[in-house]
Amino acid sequence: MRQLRGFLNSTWVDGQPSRTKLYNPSTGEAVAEVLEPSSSDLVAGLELARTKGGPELRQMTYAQRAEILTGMAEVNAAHAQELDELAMVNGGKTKAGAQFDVGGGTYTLQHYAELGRGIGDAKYRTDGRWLQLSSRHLQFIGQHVWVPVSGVAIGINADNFPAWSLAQKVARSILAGVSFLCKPATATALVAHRMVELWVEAGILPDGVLQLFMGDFSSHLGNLQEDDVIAFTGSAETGGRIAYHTRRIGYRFSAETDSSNAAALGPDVQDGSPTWQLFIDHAVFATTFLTGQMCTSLRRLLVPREKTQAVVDALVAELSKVVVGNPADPSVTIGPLTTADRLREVQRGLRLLRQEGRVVYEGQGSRSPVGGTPSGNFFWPTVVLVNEGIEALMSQHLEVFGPVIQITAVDPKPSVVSEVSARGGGSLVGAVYSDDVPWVTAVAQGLMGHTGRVYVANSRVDRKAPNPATVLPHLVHGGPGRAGGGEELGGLRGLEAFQRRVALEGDEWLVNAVIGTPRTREAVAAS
């Protein structure tokens, strides 16, 4: 059995075995155990990051930091097959799901490397144009500048995307000029641990730039300092506990947590039309891909009441084709849930949803998984429920993190659709499907008040285009309210979580010298 060590203070540390083992969710077989580092190991790692790793990154240009990310992406690409297989064994992902996670992480590293090369040989990014601050002294200017924080960025990740979640956080941190400590979710940490191993073996990271902590981090929050940053992905419950320490100690905290995402179907959309098929495709993807364990999965389909049965029929027809089982079998299209705890959470959530809705479809799931063991696995069937939007108050807010989707019958008036969607309490993504421009406009504007990203689709959107569940590094990922209130990605906006905005004012020559981009007085005036 593999033993997963932490990498702290430039050393693979032999910690104490934790009680938590890593399992193959298809068979229940233990595949690894964690050796949890001591507090002193963590303190030494944080000290190295603050005194050596961080300062070295801050002296680099964006182009130089980009080269580090390029090297990390190349390592991932060279070992993609190995990483995919680990994701299948430890995460229960199908081959397509593993490639989505691992390949998505590699793409995100490449994307931020490209952004860094675009900035070039500058150490700082300016925020907006320079400002003339004196009518008498034209050379006296002001300029806002983004500078790296002097602390350490700690990336705490959920169990569903161990590769991508690590990659998108470490890419932004390193490009921003801040050393990084990775804390993967223990249950599916095999992929993230191996990625860090490969990066360390490749020798592409300056000393102290990257640390890895394995195990429970909650008792170590007191070791953080005011200029450290936590970028958290996970449950609202865990995020709330970390937020408490944020207020007490004062470090920065950004969270992406729960989300009951809604998709609205327009009353104009006819059964079988391109827009209708796109809506059904995306609903099936949300229910089945990664066994419904995506924070951006569509959980609620807001459907005009008279179209409810047609949507049920179309969705069930597609879901009845899926094959649940061990991803090692190439015929399998849906694997197990990641952990026994996740299985219990889905079961508990379904009991609550049944109080306001009726189950109209339940797939094969745990009864006859292909290639799975009779017991000890974490399989669960795909489930479709129907409820009434005005009455189903709890169901609109509750997120069941698994292969479960609700069809909510609503009055299609934009005000009603927006009201029912808002009952989710804040979400990462909302989607609107219609060719009726005024209806789309009204519903989308309603969603924008409580949703981080709004996906608008009509018959002109190709079925091969990215769907609402796909998180692209170009756009901001995050949402208000119960979704955590944080922001990730968004291109260069994603660096702001690890940087501070500073105002510089003075003689134009000196301001530009400090920034590292000296310009002539004529060039400043022309800009």
Second form
Number of protein chains: 2
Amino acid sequence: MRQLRGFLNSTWVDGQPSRTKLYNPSTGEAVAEVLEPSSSDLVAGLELARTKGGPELRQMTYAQRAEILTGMAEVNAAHAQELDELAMVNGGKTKAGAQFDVGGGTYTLQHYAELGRGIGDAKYRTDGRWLQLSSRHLQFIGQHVWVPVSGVAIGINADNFPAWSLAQKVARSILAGVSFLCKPATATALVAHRMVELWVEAGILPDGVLQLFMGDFSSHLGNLQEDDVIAFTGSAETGGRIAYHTRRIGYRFSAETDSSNAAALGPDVQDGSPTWQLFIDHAVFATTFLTGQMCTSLRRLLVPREKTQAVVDALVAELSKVVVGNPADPSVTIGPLTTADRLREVQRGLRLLRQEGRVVYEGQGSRSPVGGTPSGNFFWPTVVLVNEGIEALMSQHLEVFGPVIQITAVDPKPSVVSEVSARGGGSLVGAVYSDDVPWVTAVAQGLMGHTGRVYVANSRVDRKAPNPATVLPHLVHGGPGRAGGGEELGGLRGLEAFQRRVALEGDEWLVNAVIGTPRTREAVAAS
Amino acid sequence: MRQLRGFLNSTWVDGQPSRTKLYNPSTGEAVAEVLEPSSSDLVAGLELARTKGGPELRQMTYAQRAEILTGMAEVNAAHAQELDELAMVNGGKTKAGAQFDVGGGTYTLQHYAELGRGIGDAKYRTDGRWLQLSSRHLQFIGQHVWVPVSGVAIGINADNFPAWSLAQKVARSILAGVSFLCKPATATALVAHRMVELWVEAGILPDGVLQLFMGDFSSHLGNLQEDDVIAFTGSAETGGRIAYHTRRIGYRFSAETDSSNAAALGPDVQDGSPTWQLFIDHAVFATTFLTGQMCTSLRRLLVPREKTQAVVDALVAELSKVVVGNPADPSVTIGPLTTADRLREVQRGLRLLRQEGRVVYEGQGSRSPVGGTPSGNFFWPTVVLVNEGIEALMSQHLEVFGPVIQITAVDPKPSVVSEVSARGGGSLVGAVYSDDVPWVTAVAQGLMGHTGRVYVANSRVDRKAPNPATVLPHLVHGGPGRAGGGEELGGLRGLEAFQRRVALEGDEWLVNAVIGTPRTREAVAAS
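Condition change, the form predicted on its own to the form predicted in complex with another copy of the chain:
Starting with the chain above, the whole complex follows.
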């Protein structure tokens, strides 16, 4: 069986076989195992990152760091086919799903490379314009500057987006000037491991800038220092355990965790209208794409009571067309859940939802998975009509991480809609569908109080525009409360997790010399 | 004896007398005691803030919130004389020190009022410009918006700046749209308590927008919720205890804690030159002003070996002129330390410094405090010459919070200077004095790696410009590591601790309607 080693201190290191193996979730076959590096190898890797990788990156300009990202994106693009196949075998993704993960990662690397090129030949990124601080002394100014943290960034990822999650974190970390250690979720680590292998083979990374840990990191948290950063994606439970350590030692922690995302349909939207169709499209996408395993999948449709039956009918019409099975068969449109644990969690979640509603569509019927085996983690699209919004409490908070969507009848008063949505306890995304501008305004303002991203759609939104589940590198990704309270992406905002804002104050000439503004740089060189 | 009550749920509430009393540190006389509110009164106050104060503020525009701040600043200004006197009696401040605290608070309120007026008639503050997100669909845009958190802000303050600390936190919180609960340090709470009393009497605050807790808050941290924010100033030790709770519940925590600030003198600076004089001026200010009790006081002077004796001589010449005593006597230039605990800590710190160096100046000699009593917490300016920079380890980390300054001889190589400075473990401010531009650049870039604010001074800096200890509302205040990792002030950046950045995405017209851009607002009103 294939063995996946960590890459630490410029070496592929041996280690103990991890208890968790990597499987093909369509067949239940084991495809690889992980060799967990020793604590001393990890410590040596962290030391290399702190003393060599970090300092080297910090000496580079943004344009030079961007060049590294461009190289990484090119390697990814050249091996897209191979990476897609690994994502299909080890993650149960369809070809389209694999491309979304792998290609989305490549796109994000390119996006950050472009932002870095835009900053150009500068080591420091200013924040806002300079300020005159003394009316008596006109040359006395202040200027805010973003400065990389002096430690290491640890990217801990979830099992649903092994490629994209790694790519978006490493892109931001390297462009920010901070060396990076990748810790993929073991269950689907094949893609991330191969990406790091390809990047290392390509020889585009200075020593200590990118390293890889495989297996369980939790016993190693004590090796981090207060100038390190953890960027975590995963469950609120695991995040809470890490957070305890971060506060004890004091390093920075940014989390993106659970989310029960809601979409609200306006009372003005007529069955069959363009806005209606967009709503149904997005709901079907949320239920089927990547087998409903996106942290940004819409989970809850909040619908005026008299429209619930029509929504159910429209969803069922689409969901009955899907083909569940092994993505190795090109006719399959929904693959298995990523792991057996995820399958058990979805089954458990559905049992809980039944306590506050009833299942109105179970996709499986008498069908069996195409090209899979009984050991595959298959689950068919399911629609649950839960109790009216003012009654459903638990179900509004529950995130069933699979192809299950719930419909809740609500009084379409904006205050009620946003109160029912808020029962999610903090969400990554919320969506509003209506052509009634005052209604959209009121509901969206309500959602903004407990949501990281709010998607507003009317009949002018094209069906080919990004949908609410899509995380674009341009916009911040994260949400309050159970969604983790973190913030990722958002263009250059995404570098802030790896940098600190420093105030420079003093004589204008000196301040500009320290930052290295072009005018001053030339003059200093000539002096 | 004067009894200080909390203001919760629109009422001045009774409570248990706190164990800690308030003293006049010049005489040792008790001047007030605190009645600590009950847990149920606190819970009622938090509930009012969440259900009434917060929602009301969030409905206001920035201009309307700015009007509240203007009212608060006017009340402060009208009672400046009374507040100064309370700060002198209860804090041991000289008149100039009291004005720095009280007047600095008023100035900060005015500064944020002005920023709010600048944003004007808008409920939402945008972050960056709108972005086109779909090449196929030109009206599909993204826009980032700052949105207030839905919880309460708790401002926990240290004993050295009761007025300014309260003012700068409440100004940012109210302008951000978040209701505020003030928790002053008990030892010097007289000024803060009176400020809240005056603001309440003036009737300028909507219900639940500003409340006051007196006494020990630590047993109440469990009453906070995940959408609350703590803005803490105080010791790293207390901060760590609060941080443990914040992570258990999940609310936000921003801290400004200990700091051992360093100032580096360039090898080019000649004794008696303008840059030299500035360096000596700032060192004297750090040692004497507010009896050295500023978190931004310079503590460590890093000086080329051959210049150390001249620096000692210049400092001693100035320090021998000070008059220590009871600030009630107008001849006094240095008051007592704020509390008996602080005095013991300074004595202990000096014992530790002696282990790595020797005292070259002890101000007291045979002098006794002017107008004070033996129970006063007096301490005379003291200069310690510690071991060479490469040897001194503990002393570089120690923050002696009083009129004690240490001088360290260092090899003036920029890498050595910044390494010795970094032994502070993260600082609020660092300063560099030199006319050698490449040297300043190298040292300042080094300091930026572990410092929140870096002050660069040359012969062009006027002696009347702000000095490194001054915290201006324009610039961010905070630092990494033991300095707490938080960020305060910095103009509108200072609102970020109380807000979240939300991404709005969708049809351009709808996005603008949600934010309420003027053009859209008029059109919607007309529709």
